[in-house]
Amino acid sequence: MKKNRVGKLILVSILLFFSCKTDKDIFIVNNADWLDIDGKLISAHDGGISQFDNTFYWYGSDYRNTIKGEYGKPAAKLNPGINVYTSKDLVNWKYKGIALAYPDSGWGSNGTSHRAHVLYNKLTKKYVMWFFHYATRYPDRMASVAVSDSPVGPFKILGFRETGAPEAYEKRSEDDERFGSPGCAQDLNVFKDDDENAYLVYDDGSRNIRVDLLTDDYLFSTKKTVIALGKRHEAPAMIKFKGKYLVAGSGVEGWSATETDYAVSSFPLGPYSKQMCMSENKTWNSQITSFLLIKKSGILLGMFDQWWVPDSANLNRSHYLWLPVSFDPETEIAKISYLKEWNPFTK
């Protein structure tokens, strides 16, 4: 009976504690391993953030059974697909399983899938995903779409669509899916503006990042398209802040770390300003993946990949690196600052 009440008063002060954290209790914690509520290791790797009423969803792909970088092809059916996790402080998360599972056949089970972002139509009432997916080899990319009736899935894989972009490439695989000629797509992100037009982010093929209006459903490039960042980017991400809206991109370094660049504009299909940089160190030996504006704080966070860190044999535990951006609206001037611990809810 003893031990029991002993139990019952560690449980009810642990629950004191978690119920007593305000805002100014909330650190993330970069250059260390990330877990979930249940102590493993969060595998979301390339992947964004979106919230949804009062919850954060992270949304990122799992490399537990490709560590060595695999993708494509030879990794078809290897990985479970796309992870989500749920949190209301975006430190601690909930694994709430595989969103978009990678299909035993027909479109998706060919290759590998990445770069998954969600966004919720109200119109529809679906939440729509857009992802990339590596179909054979290189350079057969194409965007792709799932949609879902609840923010943690199963999202259904509706199939690949075309951009607004020019055809990149003149030969394809014979064992390619497509028909027609669509344009090319393979890294990619999504952002929906506060008039609920929402629009697709893209690296081009040709290696531009382009934006492209997406239709009110959410499911098809209207075609409209504008390059934001000029040739060698990838990895892109796009965000309105301050009133501006901005677009950035990674080098292309294949897994290697590279600066962050981006571009400004009054309008999301441009006209964009020059290129500029807004990090250093290769970005903290990072790779972007997405933007988050936190709208309690009016905090951009800007979320990286540190591929292979700290283990060199096993991409799966690579690193995730969530750090401020600043940004001032009459200069265009944009950094990244590096923090080891930093609170996203307050300035």
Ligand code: DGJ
Contents of the next structure:
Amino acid sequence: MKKNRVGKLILVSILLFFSCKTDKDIFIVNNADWLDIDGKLISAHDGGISQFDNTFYWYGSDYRNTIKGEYGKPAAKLNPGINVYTSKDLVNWKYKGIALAYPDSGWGSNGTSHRAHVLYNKLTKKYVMWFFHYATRYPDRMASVAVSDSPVGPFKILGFRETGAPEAYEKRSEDDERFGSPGCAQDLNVFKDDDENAYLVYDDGSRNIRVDLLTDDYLFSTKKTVIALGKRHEAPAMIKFKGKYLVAGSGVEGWSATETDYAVSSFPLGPYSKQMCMSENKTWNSQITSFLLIKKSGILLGMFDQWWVPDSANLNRSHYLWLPVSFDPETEIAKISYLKEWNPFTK
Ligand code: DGJ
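Show the form predicted together with the named molecule, please, the one above being the form predicted alone.
Then the entire complex follows, led off by the chain already shown.
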């Protein structure tokens, strides 16, 4: 009997020893299919991560029904919505469902929605999601807002929002005839500063990356705006790192690989420095989507989408590429380092 108990104790100790993973054991492994903890492929493309308390929330687009890259009006209804996953360590992700369901009617029901990002507003105690909706005609390519009481949703769409963009000039087809109107936004992202002010960072339709100050409830643009990165950029990301504000964006290449350009300022609404480049090899065959400053390690994580890799016939299988970004606030030089495998919690 006694022998049995000792045996059990040893077994439990061995199991505990092997299950006690520490931060040192956490590795981001690039150039691989990423599965959630239930063994399913993670579908959270062109998105971003928010940290609320001690949990990371990864929001992103689901392309399971649009593997050939259908978007806009023809893909309406195929789009299931914006997915959300949670994790404590940035590596083991649990699928929490659709945070923003595709709407049956009203704003957002006639096209597809992309590039969702979420902030928590302390004043209203609401989670605020900004995303961009794409159909075919103006005002269809617009910034949109949804809110929820919970970070995993369900988010409720409030509607589209005008931005500080004075006008958009880019006309690509007859469909774009009425596109050149004020308040436009295409690819977008959000950024919350230490003083609780938040900003919308977006492609203004003329392919500039603009930064707008949001209202205190984060639900509207104040239309106080600045061009941070001039033409031609999309897929914007913004972060405060080592006391400076960095605004980055990709080239305008659709779902093809592009370098990552950036500009720096001491203030969120500028003035911004000249344009520089932080990547090599077309950002190792990817496009930027977001930044995350990992509080525990002080490491700046750059999130990128390796579109059509490894399967050129399946957009949804596209790999995620997460890499550390270094920055020298004196010289204002930022560099992304390519690492196949790395630990985001130790320097
Ligand atoms: C622009 C975005 O930046 C890309 O990621 C992709 O969504 C294309 N639009 C689709 O054409």
